[in-house]
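Only one chain is shown below, in C-alpha cells, and it's the form predicted alone.
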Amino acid sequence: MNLIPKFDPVRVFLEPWSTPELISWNSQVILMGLLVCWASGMIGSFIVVRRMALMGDAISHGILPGVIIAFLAFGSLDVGPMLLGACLAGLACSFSIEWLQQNSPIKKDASMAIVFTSFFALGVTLINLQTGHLDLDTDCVLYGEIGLTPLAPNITLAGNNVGNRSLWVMGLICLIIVSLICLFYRQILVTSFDATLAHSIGLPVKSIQQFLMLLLALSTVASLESVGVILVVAMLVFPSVTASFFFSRLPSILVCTFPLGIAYTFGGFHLAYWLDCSIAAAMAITATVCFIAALGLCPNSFLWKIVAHKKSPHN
C-alpha cells in the first residue's frame, strides 16, 4: 500500500473544476481560504513584529469559554453572540497574559502557556457540564473543515437569499481588518517597533495593543468554524516571516500577504485533492514549503553563500 497516491495532474488540477456543481462548491472553499489567509496574514505581520507569534495560538484556545458563556447568556449559537463572547474572552486572555508578565517573574512565553491552557481547560469543562444542551464539538474548534464551507446556512435579506453566511462574515471581518490597519497604520507601526517613542509622542500604547488583540480575536473566531486552529495559526505567522526574507520594510511585507495567500490557498487545495487529506492542513503544509523555499533562495541564504564562496577568486 503506497503512502502517497500516484500524481495525476488531470485529476488533481482539472477534475475539481470539471462540472458547474464542483465549480460552485470549490469556489466557496477557495474564497474562504483566501479570506482567512489575508485577514490572518495582515494581523500576523504586526503580531510577529511584536514577538507575539504564539498569541494567535493562545487566543484561539482561550476563546472557548467565551463561546460557551455567550451560549449560556443568549441561548443561541448564532454568529453574533459567538463573536461577542469570543472577542471578550480573547481580550481577557490577552489582558491576563500581559498582567502575568508585568506583575510576576513569569516570562511572556510561560504566561501564554499558562493562560491559554487554563482558558481552554475551563471551556472544555463548561462543555462537559452542558452535555446534552450544547451542540459544540471541540474537534471542530481545533481542526475545522474548510471543505464543508458551502454547507453553512445562507443569509436572507428582505426575502432574498444573499449567499453563504460563513463567507459573508469572514469577508466582512477581512474588510474591517484591512480597513482599520490602513486607517491606523502609523499608530500600530510605531507602537510595534518602539513603545518608548510611542509613549513620548502621546500614543495610547496599551489601548492600541488591546485594539490589535481585538482584531486578532475577531479574525480567529470568524475563521474557527470553517478552518480550525491549524490554518489560523499558520496564516498568522507564515506570510510575514516568508516575505521578510526578501523585504525589510513592513508595507512590502503586508502587500506580500495577498499573493502568498493565493499561493497557499490554491496550492493547499490541490495538494489536498491529490493526497485526499485535510484541506486546511494541506494549506499549512504549502505555506511551510514556501517558507523553506524562501529560506533557501533568499539573499544571504546558505545556498547563496555557497554559490558566492565558489565564485570567490580566492578559491
Given for the second form:
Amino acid sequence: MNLIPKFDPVRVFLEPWSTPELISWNSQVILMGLLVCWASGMIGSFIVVRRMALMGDAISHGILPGVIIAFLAFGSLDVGPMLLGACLAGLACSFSIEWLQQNSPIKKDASMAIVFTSFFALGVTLINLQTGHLDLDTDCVLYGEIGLTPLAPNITLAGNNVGNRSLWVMGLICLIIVSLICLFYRQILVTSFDATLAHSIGLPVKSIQQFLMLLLALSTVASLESVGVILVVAMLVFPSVTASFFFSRLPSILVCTFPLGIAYTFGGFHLAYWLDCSIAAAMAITATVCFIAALGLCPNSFLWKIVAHKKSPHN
Amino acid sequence: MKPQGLPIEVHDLTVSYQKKPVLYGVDLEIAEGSLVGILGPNGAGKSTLIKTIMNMIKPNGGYVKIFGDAPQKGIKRIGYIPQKESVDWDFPVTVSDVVLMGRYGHHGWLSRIGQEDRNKASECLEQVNMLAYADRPIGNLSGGQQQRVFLARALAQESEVYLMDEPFAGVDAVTEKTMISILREMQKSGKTLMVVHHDLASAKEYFDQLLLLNMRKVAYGSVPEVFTHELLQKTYGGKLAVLSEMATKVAKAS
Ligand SMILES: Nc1ncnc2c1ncn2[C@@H]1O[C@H](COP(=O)(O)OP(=O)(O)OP(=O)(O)O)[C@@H](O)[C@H]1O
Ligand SMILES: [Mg+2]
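Same protein, different form: I have the form predicted alone, so give me the form predicted in complex with its partner chain.
Next comes the full complex, and the chain you just saw is listed first.
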C-alpha cells in the first residue's frame, strides 16, 4: 500500500472543477479559505510585529470555554451567541494575562502559558461534560472542517436565498477587520511601535490594545469551524512572517497577506485533493512550504551565502 | 486669557514600583526656555521621573503640572525621545515612517497625513543629516544614526517641551556636537528641554541648568551653583572613586 497516492495532475487540478455541482461546492470552500487567510493574516501581522505571536495562540485556545458555554446555554450552533461567548472569553483571557503580569512576579510568556492552557482545559472538560446531551463535534472545534463549509444553512432575506451563512459571517468579519485596519492604521501602528508616543499624542493606548485583542478573538472564532483552534494560529503567524523576509515596511507586509492567502488556499485545497487529507492541515502545510521557500530565497538568506561561498575562488 | 503656568511643575512627587519607592518627594519648577540636564547614577529614577511627567506612571503622591494643567491635558504639548533600550529595532518601519509618526499628533482620528507632513519630515531628517537614509529600515542603522532619527522625530513633533532620555547614548563626538547645537537652536526658539545625560564632563558645557537626582532631588539650579564636588559626591555616593576624582578635577578647573 502506498502512503502517498500517485500524483495525477488531471485528477488533482481539473477534477474538482469538472462539473457545475463540484464547482459550486468547491468555490464556496475556496472563498471561505481566502476569507479566513485574509482576516487572520491582517490581524496576525499586527500581533506578530508586537511580538505577541504567542498571544494569538493564547486567545485562540482561550476562546474555547466561551464558545462551549454559549453552545450549552443556547443549545445551538448559532453564530451570534458563539461570537459573543468567544469575544467575552477572549477578553477575559487577555485581561487575566495582563493582570497576572502586573500583580505577580510571573513573566509575560509564563503568564500567557498559564492562562491559555487553563482556559483550554476548561473548554475541553466542558466539551466532555456535554457529550450525550448535545451534539457538538470535538474534532470540528479542534481541527475544523473547511471542506464542509457549503453545508452551513443558507440565509434567507425577505424570502430570497442570499447564500451560505458561514461565508456571510466570515466575509463580514473579514470586511470589518480590513476596513478598521485601513481606517485606523496610523493609530494602531503608533501604539504598536511606541506606546509612549501614542500616549503623549492623546491616543487611548490600552483601549486600542484591547480592541486588537477583540478583533483577534472575532477572526479566530469565525475561522473556528473552518480551520479549528489549533491551525488558526498558522493562519495568523505565517503570512506576515513570510512576507517580512522580502519587505521591511508594515504596509507592504499587510498587502502581501492577500496573495499569500490565495497561495495558501489554492495550494492547500489541491494538496488535500491529491493526498485526500484535511484541507485546513494542507493549507498549513502549504504555508510552511512557502515559509521555507521564502527563508531560502530572501535577499540575505543562508542559501545565497553558500552559493557565494562556493563561487568565490579564495576560500 | 489666563497667564500660562510653568512648562513643568512637579510638587512633592513620590513614585514607587510595587511598594519600593524610586522617587521620593521631588519638587521641581522648570522655567520656559530652559535647557536642563538630568544627572544621576543608574537606577536613580531619571527615566521614572520622565515617565511620570508624561503620565505613563501614576505617582503615589504629589502632582505634576504641565503649563499649569493636569498632565492628561498638558501631555499633548510634550515631545519625547525614548531611551534606546525601550525601542523595538526589528519593527518593520523605515526611517521616514518613524519621523512621520512625529506628525501624528497634529492630526485627528480620521484626517490623513499629507504632503506638508512629508515635507516637514524630510526637513527634519535633513537637519540631523539623515535624509539619505529615509527609506532604510530602522533596524539596519548604526546606534548613532538611530538616535538621530529619534531627534528628527522630536523636531517633527514641534512640541513646546521636550523630554529626552539619554539622546547621546552611543553617539560619536561629532554627532554629539551637531545634536547639541540642534538642541541649542530649539532652546533659542523658545522650547523647553530636559535631557538625561551620563557624561559629567560634557554636561557642564551642554546645559544651562542641572538636576541632580538620586531617589530624591539632590539639587537643581544653574551649572555653577550645582556642579560642585560636594553635590556630585552626594548624588553619586562616595563609592565611585573615579567619578568623584573626576568631579574634583572638574570642580578645581572651574
Ligand atoms: N517596571 C519596573 N518595575 C519595577 N521596578 C522598576 C521598573 N522600572 C524601573 N524600576 C526600578 O526603579 C529604579 C529607577 O529606575 P529608572 O529606570 O528610573 O532609573 P534611571 O535613572 O533611568 O537609570 P538608567 O541610568 O540606568 O537609565 C531602578 O532601581 C529600577 O530597578
Ligand atoms: Mg533610564
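Each form is matched to the other, and the largest set of C-alpha atoms that superpose within 1.5 Å is called the rigid core. Positions refer to the first chain, counted from 1. Note that this is a predicted model, so its numbers are computed, not measured.
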Item checked: Core-superposed comparison between these two forms, L151 Cα displacement 2 Å or beyond -> no
Next item on the list: For L175, state whether the C-alpha moves by 2 Å or more between these two forms after rigid core superposition.
Entry: no
Item checked: Core fit, then V124 C-alpha moves 2 Å or more between these two forms -> yes
